[in-house]
Amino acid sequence: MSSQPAAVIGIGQTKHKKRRDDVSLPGLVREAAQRALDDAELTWKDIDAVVLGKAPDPFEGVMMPELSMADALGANGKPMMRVHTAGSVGGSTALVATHLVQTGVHDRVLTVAYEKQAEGNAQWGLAGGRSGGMGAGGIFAPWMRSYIKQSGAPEDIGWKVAVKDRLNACKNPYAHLQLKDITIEAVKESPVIWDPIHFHESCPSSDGAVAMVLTNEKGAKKAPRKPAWVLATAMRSELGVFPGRNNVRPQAGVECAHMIYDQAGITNPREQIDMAELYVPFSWYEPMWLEGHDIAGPGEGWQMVADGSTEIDGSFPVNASGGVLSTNPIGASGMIRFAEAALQVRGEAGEHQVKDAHVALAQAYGGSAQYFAMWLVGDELDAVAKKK
């Protein structure tokens, strides 16, 4: 598909703050974004294009913020894009800019995701402003209790997923919940608030917004930091309901996933990639996307968890920042994902790095789990070819 190579040469983020009126909506995602920019020792001026996304408008009420935006990212005269795909709006944002460099349309392009949910209200907006809506967590309860009797994984799994991204959040200074004393027995004796989900074991409200300056191969070898390679990309949807729709392993998410590792030649996704940043906003989805990834088979997504691999040390690291189970600003989460693999891969991960990360995977989906976005980064263009 691609033209030419895309890298990513600058990231920034912010976290949510103390209070509401700490910082404006668009001072937020400025914030972010100038953080990208000096990371990649540019300036506004340098960006050639903007691509924006974050979830439903309703969320904070500002309709069509692509435009209220565009002074505070330097965007004025500029092309500038919105993008948004539900929960995965994060991902697709970002491969939306990197096909903008893959294509030769342009040089360098800025891309930014946000949400600032202490000004809105997602519960109304994820139920198309209505009240009285189930939530996410209540759509996506039956399809944990699914898999959990479909693999037959004993129940402490998800307490055990939820302590390890809640540790791990710890070691990251951007993430929004940080509790250091969480333990087993606290997340199982937490209230259950859509079974089998446990309080401890759900995503948190977040504000908080992420940038990525994305350029092509004659741009990331003038940065003065090492550059993380864009080596495959992928976005897939499908319906949310028809007629013998897998729910647990949604095709989806199948096809998106095996579309990276074409892409990339990964032929062992296990062996050929060193983490993975997947999209966890309730504990029981870390086994349900392994084995839908086709990264574990069936019914050994839940042992990967139980024997430590996706520990930050273990043999395949999951969500060493913490997740979505830590950070979850919406429309944010997805492209959060894709930012720390690519974090990881340029070793600048600080305390929540990975070991020898090469080839990192990133993942975001969304709606009723039928919007997929991946892609596959690493340190190297060649990176994939070194580890066979």
Second form
Amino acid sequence: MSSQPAAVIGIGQTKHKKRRDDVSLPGLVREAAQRALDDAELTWKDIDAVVLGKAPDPFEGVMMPELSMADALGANGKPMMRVHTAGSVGGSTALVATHLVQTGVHDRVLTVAYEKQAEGNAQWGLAGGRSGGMGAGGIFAPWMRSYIKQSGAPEDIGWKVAVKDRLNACKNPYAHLQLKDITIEAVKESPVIWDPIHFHESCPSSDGAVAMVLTNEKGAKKAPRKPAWVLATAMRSELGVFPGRNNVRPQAGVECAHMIYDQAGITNPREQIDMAELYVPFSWYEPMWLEGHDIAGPGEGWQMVADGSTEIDGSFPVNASGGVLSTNPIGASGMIRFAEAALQVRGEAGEHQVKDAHVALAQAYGGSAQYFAMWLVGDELDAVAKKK
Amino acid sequence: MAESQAADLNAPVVGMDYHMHVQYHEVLCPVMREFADALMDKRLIGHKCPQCGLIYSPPKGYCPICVVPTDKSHELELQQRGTVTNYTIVTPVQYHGQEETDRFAKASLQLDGGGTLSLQDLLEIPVDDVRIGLRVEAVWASDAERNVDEVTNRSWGIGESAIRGWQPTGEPDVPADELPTNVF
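Mind sharing the form predicted together with the partner chain? What's above is the form predicted alone.
Below, the chain from earlier opens the complete complex, with every other chain and molecule after it.
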């Protein structure tokens, strides 16, 4: 397949918060987009097309917002596309933008993802407005129990992930939760919301947006700051419910990860990837994805948590940004993973920068853990080869 | 805009709650129509894949794994008794329209003779006694109350308006190691 390289040359995000009453929906997305343009030292005129993503429309009750937001995103008279893949949408949206560059359709693409959860109610939306809704946590809780049962992991693994991500978030000025005093004890003592998941093991509801500017090799060479090169992209999905489905290790997630490794020439992800931003809205999903994406062997994911490997200064840092556990504007959450991975390989993550991050993996999942989107980014196009 | 209002442009934005309601009428696809009609007759039906033997309830009209179509000839009636294979206990969030105030259980079931159901309500058992291996049976809504309004083309389960939930049979639990681990 002939395809040209694509790179991230601009990244912008809002300060994620419980409520952003000071801005409208268009104001929120424009804030992130303007910051991405500023970062790339480009103007609205330089953009050829806009790709927008968000979680299902009933979350805010504003249907087909891509139509009314065209103006705020400078897309009047330009191609604009909306992507829908539930919780993984932020990742898929970035991938659609990347593919528009890689295939030579456009030179510079702005991609934006957002959610303004305070303007609606995600649980109401997920329940279709009916009583008895159980939220996403209710769907995932039995599978986390299955993982715990199958792997024999001690119960404090979930608490450890919750503390690690919240302390990482304190190093990230854009992160929503800033819980500098959080402790294992506090997580353990917090109420059980979806048995076996405690309140502090769950993501918050956030208002926020994130944006990136993607361009080709020519555009990247002219960029004012170091580009993050897209080394591999993959999207996979499977049916969310069927008898005998492996809910703990969905096949679509396994195949999505291997598609990335194959494209980038990675044979040992744990050694050849320097850090990962994984979509972990509930603490147990960190070890589940480490195993579900073959970064760790069966039953070894929780051991990476236990021995501190996934800490920001560990051998395989996961969610140095604080992750979805600290910031969850649902539609944006996937793209924040992608943007944070890009920030890391650009060396611009500030206080939460991982040392020597040359190759970074970002992943987003959605639906009943059935939609997957991933990219691998590097500080150079041959970043993986250079590590050998 | 009147001048007096324009002068207030710097005033703080004030929000208000607005509960939108849009009623959709969804036409059920043929297999979901058959499933809904069976529920009204207090029958639970599924389709068995002729290739892999998996039973889908509600039926899909195809097996998505083998990618083969299924039809009325693959229909079978499922037993209304089974075993809890997994569960969660939900602390309800009080969103608009939420009527649940106390913790409630949602369970995945393996039905006797084959077939699985997800997100089922458990009745007549305290939530703290819910466990894997528990034997349960269907409790149907009365003839007067029973309806299939909650059955949609995207349904995962059965609405509470048809089967109210599942109650313990009183039989001994099935040992966990005799149950499949990957049942939804």
